[in-house]
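The chain below stands alone, shown as structure tokens; this is the form predicted alone.
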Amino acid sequence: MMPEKFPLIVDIGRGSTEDGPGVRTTVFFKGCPLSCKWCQNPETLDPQVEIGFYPKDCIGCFDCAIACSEDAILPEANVRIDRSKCARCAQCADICPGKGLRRIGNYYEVEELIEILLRDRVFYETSDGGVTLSGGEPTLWPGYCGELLRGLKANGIHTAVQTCGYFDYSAFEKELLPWIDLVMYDIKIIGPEEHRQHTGRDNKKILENFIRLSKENIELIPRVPLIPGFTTSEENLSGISNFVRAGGIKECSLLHYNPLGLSKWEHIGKAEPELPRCLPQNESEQSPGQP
């Protein structure tokens, strides 16, 4: 894992209405302690730089082959990168004129990122919006995120964090909590063994952190991704409901399953997980989320 002071940003999503109140800009951090089988943003799992290949945007110039010092560029139209040789230097992506190859993950100095986020101040002010830190998992970088949030609050910006809940509470409490207005907290599976099986870790820390956070003077909204075959059983949803109500929480956000992100696995050279591909009957009524 990268040093704490060097988090990478996958994307800065402007004009979001789904990541908190009002119109928001969402910063997607790279790196996550969980490995959920249904992850819709697999490009945010690995904290290191990755190279994405998008065949439809490739113009066939092969400038990438000239730039690559590892001889990792392949002639195959749908593969292009020998991942076993790739050093992730991203020189191929940086010179790609058609953006068929793209660098996934960029570093920003805190001051630089704040300046970018403040460009949308007028939208925050007119809609009661703000900035949301998401991922991946932003709490992997408490020092950086704390400085970022502190700078935003100094400019009067509403701040929110989306988290999987698997973080060191003492670092979170010290570095982030004083500067956060809203926490959107994922609770995916209530059973510890089932949680470990489908996310790579048990949920003890996640549930303990939620209980502690529910006692803080902060707006806390639990979120449950509705993934058929994984999280949607009556037993799981009832267990989550009982857990959050015991913590005095009366509001919960349900995130509809959307399999459209599964194609992202192929772009980064990883096998697509086998998941149900059913969509809600009326897609227009979906409330997209970042489960």
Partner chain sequence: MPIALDDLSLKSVTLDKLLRLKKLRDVHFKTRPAVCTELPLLMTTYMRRMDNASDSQEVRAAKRLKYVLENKKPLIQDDDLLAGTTTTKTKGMVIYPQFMGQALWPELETLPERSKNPYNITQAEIDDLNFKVFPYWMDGTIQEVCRKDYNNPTCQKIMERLVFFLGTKAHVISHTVPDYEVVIEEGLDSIIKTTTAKESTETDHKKKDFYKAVRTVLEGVIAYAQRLSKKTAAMAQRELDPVRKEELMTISKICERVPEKKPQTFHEALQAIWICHVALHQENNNIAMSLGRLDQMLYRLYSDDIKAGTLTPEKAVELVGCFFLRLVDHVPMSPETGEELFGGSGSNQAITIGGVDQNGKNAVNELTYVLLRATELLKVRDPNVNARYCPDENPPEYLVRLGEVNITTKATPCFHNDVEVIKTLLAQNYTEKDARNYSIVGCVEPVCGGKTFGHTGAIMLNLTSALEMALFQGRHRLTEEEQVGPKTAPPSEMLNFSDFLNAFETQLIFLIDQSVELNNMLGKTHLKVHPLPLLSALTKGTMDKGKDVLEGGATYNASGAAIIGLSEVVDSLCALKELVFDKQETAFAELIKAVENDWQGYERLHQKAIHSENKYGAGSREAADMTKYLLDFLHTEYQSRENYRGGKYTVGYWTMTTHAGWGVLTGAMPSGRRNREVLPSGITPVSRQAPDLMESLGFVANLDAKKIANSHALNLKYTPARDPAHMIPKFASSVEAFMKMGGLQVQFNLIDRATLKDAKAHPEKYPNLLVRVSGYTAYFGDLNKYMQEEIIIRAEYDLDTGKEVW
Given for the second form:
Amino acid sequence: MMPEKFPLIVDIGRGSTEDGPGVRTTVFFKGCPLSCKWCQNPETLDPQVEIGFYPKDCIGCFDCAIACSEDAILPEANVRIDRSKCARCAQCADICPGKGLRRIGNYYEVEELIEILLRDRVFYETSDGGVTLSGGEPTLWPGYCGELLRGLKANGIHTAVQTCGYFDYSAFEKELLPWIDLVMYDIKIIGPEEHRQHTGRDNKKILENFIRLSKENIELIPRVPLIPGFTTSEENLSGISNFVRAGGIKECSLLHYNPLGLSKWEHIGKAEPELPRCLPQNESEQSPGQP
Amino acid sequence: MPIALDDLSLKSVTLDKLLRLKKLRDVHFKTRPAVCTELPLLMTTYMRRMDNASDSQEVRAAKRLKYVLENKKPLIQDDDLLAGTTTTKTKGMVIYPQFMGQALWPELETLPERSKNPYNITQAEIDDLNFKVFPYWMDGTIQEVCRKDYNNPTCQKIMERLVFFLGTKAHVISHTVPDYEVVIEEGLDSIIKTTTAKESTETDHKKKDFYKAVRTVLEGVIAYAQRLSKKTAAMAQRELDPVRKEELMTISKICERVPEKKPQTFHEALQAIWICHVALHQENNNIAMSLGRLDQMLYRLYSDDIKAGTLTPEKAVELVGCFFLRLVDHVPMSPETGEELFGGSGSNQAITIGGVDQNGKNAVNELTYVLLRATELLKVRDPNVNARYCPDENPPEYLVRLGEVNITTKATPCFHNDVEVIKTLLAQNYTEKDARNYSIVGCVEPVCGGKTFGHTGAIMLNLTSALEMALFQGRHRLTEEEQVGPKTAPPSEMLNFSDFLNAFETQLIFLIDQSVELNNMLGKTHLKVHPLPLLSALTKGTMDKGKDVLEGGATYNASGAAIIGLSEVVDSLCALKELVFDKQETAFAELIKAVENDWQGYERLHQKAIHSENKYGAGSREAADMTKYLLDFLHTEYQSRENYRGGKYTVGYWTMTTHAGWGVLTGAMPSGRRNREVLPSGITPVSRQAPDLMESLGFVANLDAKKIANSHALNLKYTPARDPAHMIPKFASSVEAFMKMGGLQVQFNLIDRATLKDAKAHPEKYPNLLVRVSGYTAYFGDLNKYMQEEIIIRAEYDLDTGKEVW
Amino acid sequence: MDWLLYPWRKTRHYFIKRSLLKSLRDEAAEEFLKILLNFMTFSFLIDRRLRKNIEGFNGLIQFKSKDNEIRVLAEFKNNKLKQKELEPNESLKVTPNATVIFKNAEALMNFLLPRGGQEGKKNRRDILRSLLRNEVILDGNFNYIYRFGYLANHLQLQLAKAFD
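What would the structure be for the form predicted in complex with its partner chain, given that what you showed me was the form predicted alone?
The next block holds the full complex; its first chain is the one shown before.
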């Protein structure tokens, strides 16, 4: 199993225009200090390798059972892995012909990753785009990300980081900050207790870091995910608005909730958190608003 | 180029203001096409009664064409500003008895009942064709004369099995851009003067005959124009509406002057081109006869008229609109299952706009935007609008405007990268000026308009059949036990991948040889049976050489091959290499059994083939190397062969609709492809195998354009955004990036899968839905079901996420 | 004296028509080719207007199955159609203008009667489609086949009208 000091990457999303200005390539890191109940990408929570099971792609050959040394393969239709036995070696995924079992999380050397990210350079240049580090939480690996961002800056690439704000500021300041053009900073819930309740962590550090960051000479965009039943109360939104304004920031992005994340839980053998029913879907688009 | 338009989109010019265009457009869409027998009857009558067999072939052809032009009905459509019609019908199917008109013979009586693309025909017309025309030409078509002269050659027999390659010459040779510049800058009388002078001093009797033939046909064209002039004058006399009376009198005066004399106004220039175009279609099949750089050729007169105050941009849109609606007055002949291979094709007459001038400077002008507005308003399948774009030279607002028109029309114009195309033409020994002055023929093929005779659609080669023959020792599953190609080694004897490549190359060279041999035979036969004095008169180089274009008279000579199934073959070769040789997942014989059984019972292997990482367009080094190998091989092999008039063969990757037709005839492949699935179009990745837009754009952009001298069609779909304004910059930047990375050509459908599926199920809800096939634009409802299915499953990317949408 | 034979031909024509329709219905068409040619032969004899279609038409078309079991020659000459059955290995004195090689009887039926027997429009076929599917191989002058295709189609249309 890959030790945690190496960051794993879940996906490299090329050509997105939703993760910052222009056309961007987004690197999704694995592992997050928060555990928001509404998380859209549950596969990015755990920093270790996970094995996803996608029953639709399974052809029932059970090559996986032969490959598994832990006897963790189950013959059921919708569950293939006994997670209590699974050692996450991913041998089963590597051998699976139909990609019904997939390894989630791959390690890249920094140079290797930069090479991949530079392939889309022309797209960045023609659209004023660049690279976005996202997750999970990229700031969990300040050393790695620092090296990565520095490499990108050396090639003149615009860089952005999406963060939940729960990080050690001194490491962030030292390793990352010099190479970042834009930070997209999630502020989810303003009340400390509710924050702890729904994300598993206190928000003190997050709010402090935000204030400190707002004084730095970089572009900072706070983002509020609109999760009905969690973040959309008037009290919360106006609280965030006041807080952000106090930091001298005038604009804030509102992120619409995408219920797509819900079905992802069962692929990685985790129970889906309970959420209020009747979440709205496909509301009309909103551009960045004024809180 | 000073551009004085306040609004490049010309939004204030609408069909509601241009009621004439609206009406003509309605007529066009409401009219069911009808078979026209005028041309074949005139030709047959001439041949039966007046032809003098002691004349040379060139002179016989010229006199015959002159007779046609002198006896063709001079017609003008109600309300039209341009006189002259290709046929006597509002929308006429032209029958060429010397080409392959007889293919329609069996279904003459059932044409109106066709389920797709029915045609009207009267009993009298059926009788004319059945009794008078077709019997006369039974032994006289190019196809049959070739068969007889070359003693039923193997290459022709293989072609006629239809699954290996198509040689189109017996049907159409006129994939070319005639020299309309000379019509605008000098007028036909200047060519007549030249040719008459040469005729009187020339001592070589063959050349003398050629000059005589040129003079003869040009006299015929002028005679036709004069008759149009008289006819419109007579109509003006009878006309009660004073406005229309005035218009008809103007048209009459114009036709009296042009194309004989040099046009003096924008209107005259369009009329002159149109008359020549009509005349050319009496000599040449109405497929892909293209028009060149209209915004360059016509700009001088446009801007003179604007300065003089006799023309406004709005009036120019109207005239151009009339011209476009003239270009759709004829449809090519296609037998019912010709639809399977070429279904729904219009006449595919390309026009070219934008790009750089002969000095490499921005050539986008006001007229470019006028042409774009007409395209946007009319949304007709012809002309096939090709936009040249030169990054860093053409202005960004031009690219934005092209994006806008694409979003409105959903399918046009397509994009050509000046930098790469010019580089490619220079490598084909064009002069720098001529290369910069390129224009597009038919689907996507670049030539120097008026100087190149480059039958760019001469050969269509099914690359998957070479792979098939390598897998089955020179046999094809469709033609079963027949030994078509050389007997290469059986799989059991192949020890490594290069053994297989040897077999593949042997089969491919065999097909290349056969296709070239047939094309050369047909070319020589064409010259013998049906020389082309008028096309020669309108091609530069012929006057100096004293030779027909079919003999090598043009300044530049080439023949074009188009390759079908590139990405499929790359994926299959890669999968075969990986599964059999590199990873040894299976024995070769097992893989063969698997594809013979359409993967039934080989599910595990099938999944491995599908999920191989070595896929075309998906960031795989292996696939990139394999593609490079194939491009190099095909380019080298074709370029080393000479055509019948001293030109070289160029290779392109566009497929029209053949990839759908051939897909149905092609079995499962090592790539994981199943029986009968449509093949990928043009140079496009196989659907679902290239999930990243940027990766697939980059993959194709990195191919060496110099090896793709007959160009390619990269067909992509973008999911339309709810807000077009939101989409335009993203669209434009994707095109710009593709070109800056070295991309050669790209074209789009801006329509989502759900809409297309709905259009397939409920055609009545989507009349005249314009789509891009692979090269040309067509109406979705006209396409056969395989082609519709291909467009539905064709890779669709979402510009917001950059991902393929499923 | 030809007219004397007319009533006999007319009757004969009627019976052949019936057997043709039957073989179309049964789709068991071993005899189909012979019956069709027979039908055409008699149709030309009794129908003057129809005969106009083959006035001055001289041509020899060979039909044969891929396994060479069935071989039939159709000869258009003197405004008449004659047919002749050939032995599998019999050699020909004159090269036919065109040869139609068919995979099986069904393929031939589809090829010759593009309206697909009594099913009418449901199974529309045409020459090119048969070639594409490799159900039929043509050798020789295509225009002779196209002409024959017209005649077959025309007769089928008349037949359909007669039984509507």
